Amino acid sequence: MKTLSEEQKIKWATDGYIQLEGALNPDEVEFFSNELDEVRKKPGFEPRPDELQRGHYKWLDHADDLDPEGFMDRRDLLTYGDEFIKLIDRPNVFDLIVDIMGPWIVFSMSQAIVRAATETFPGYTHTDGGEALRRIRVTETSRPLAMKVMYLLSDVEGTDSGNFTVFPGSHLRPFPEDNAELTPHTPGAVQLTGKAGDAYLFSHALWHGPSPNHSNKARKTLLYNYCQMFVRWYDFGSVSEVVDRCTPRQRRLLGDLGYDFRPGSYFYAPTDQEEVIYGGAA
């Protein structure tokens, strides 16, 4: 399996993120971009902050905005097609995730976000994992509890274009140090640019978020999340319903341990865990 370069290792350890150029090829970018246009018309989980607790999603008949350039935040994408499933362990990206996290991991979440161009959205920053994880910090050499890959399906140029915004190094120290409110324009924030097909790998503990989008186009992204096996997945109450369409490695990443659940499952990995993860998608 492919591993991080020395430069990438330093970047991950010190900044908490890595940018991968050309992680998806142009045909794949076009395919997934078109798929997101169709996904918003279909039933799925969408946020309902006025009805549910913060961060929770509700099953709806379709997205609120059916304009392909409008806002969308859709969860649990695997049911929409095999190509979404294949993305779980895409070798040129998944190899690096395993190098960072180790093989004792599960896939915990998929998400499609379209950030519409608008003058009203101010952007925001946060840590994934909520209030707890931002207080759990690791050393430069520790494996993360959880991390994400974000695939760009749109070019992001300049600033305030819906940029993925990060505070480099914020995963390693108490942050913000003065309890100030953080925004994409707070000193120290870096608004990343990239081409459609690029991907960002980043730690859950890194402060990050979307900038305002004052460009003339929407920013489309896919996010896939991974966590250590003892951390619960986010998108399904038990093993995902799509496992019958998956390879052995994908099944394992979706929680199929090869036996029915029993006390102690996921706390200790199956004896063939490394073989399944390192052995490839066959």
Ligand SMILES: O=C(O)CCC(=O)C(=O)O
The other form holds:
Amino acid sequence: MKTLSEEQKIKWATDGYIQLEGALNPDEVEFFSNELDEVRKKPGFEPRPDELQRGHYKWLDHADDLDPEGFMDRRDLLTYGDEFIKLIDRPNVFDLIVDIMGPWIVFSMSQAIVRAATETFPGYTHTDGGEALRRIRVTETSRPLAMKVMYLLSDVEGTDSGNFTVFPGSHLRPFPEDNAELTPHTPGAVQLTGKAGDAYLFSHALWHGPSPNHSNKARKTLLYNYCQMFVRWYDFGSVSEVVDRCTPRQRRLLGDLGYDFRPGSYFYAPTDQEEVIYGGAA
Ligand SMILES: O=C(O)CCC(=O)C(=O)O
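Given the form predicted alone above, produce the structure of the same protein in the form predicted together with the named molecule.
Now the complete complex, all chains and molecules, led by this one.
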């Protein structure tokens, strides 16, 4: 399997993220972008911040905004088609995830976010993993507990264009040091740019978030999450219903261990774990 270059290794360890250029080709970008336009018309999980606790999603008949340029935040994409399933272990990206995390991992969550162009959204920053992970820090030489891939489906140029914004190195230290409120404009914030098809790989412990989008176009992204096996998924209550449409490696990544759950499962991996994960997409 492909591994990180020396330069990528240093960037990952010190900054907590790396950018891959052209991770998706232009046809794939167009395909997924069109798919998202369809997904918003379909039932699925969307946030309901006024009704539900922070970070919890509700099953709705369709996204609130049916305009393809409007806001959408849809979870559990795997049910929308096989191409979304295949992205779980797409070799040019998944190889690097395994290099970073090791083979004892599962796929934990998928998400499509469309950041509409608007003057009202100020952006925000956070760590992933809820309240816990910002208090758990790994060292430069440690594998992460969890990480995400964000695929850009639109070009992002300049600043305040819905940029994925990071505080490089914030995964390694108590941050913010003075408990100040962080925004995408706080000193130290870096608003990343990129082309449609680029991907950002980032640690859950990295402070990150969206900038405002004052460009005149929506920013579309896909997010795929991975975690160490004992941490487990948070998009489905048990093994995802799509396992029957998956390759053995995808099944394993979705938590199908090849045997029924028993105490100890996911704590120690099945004995063929390395074979399945390193063995390829077949
Ligand atoms: O939409 C964005 O730019 C950020 C998404 C994000 O913060 C996340 O995936 O945790």
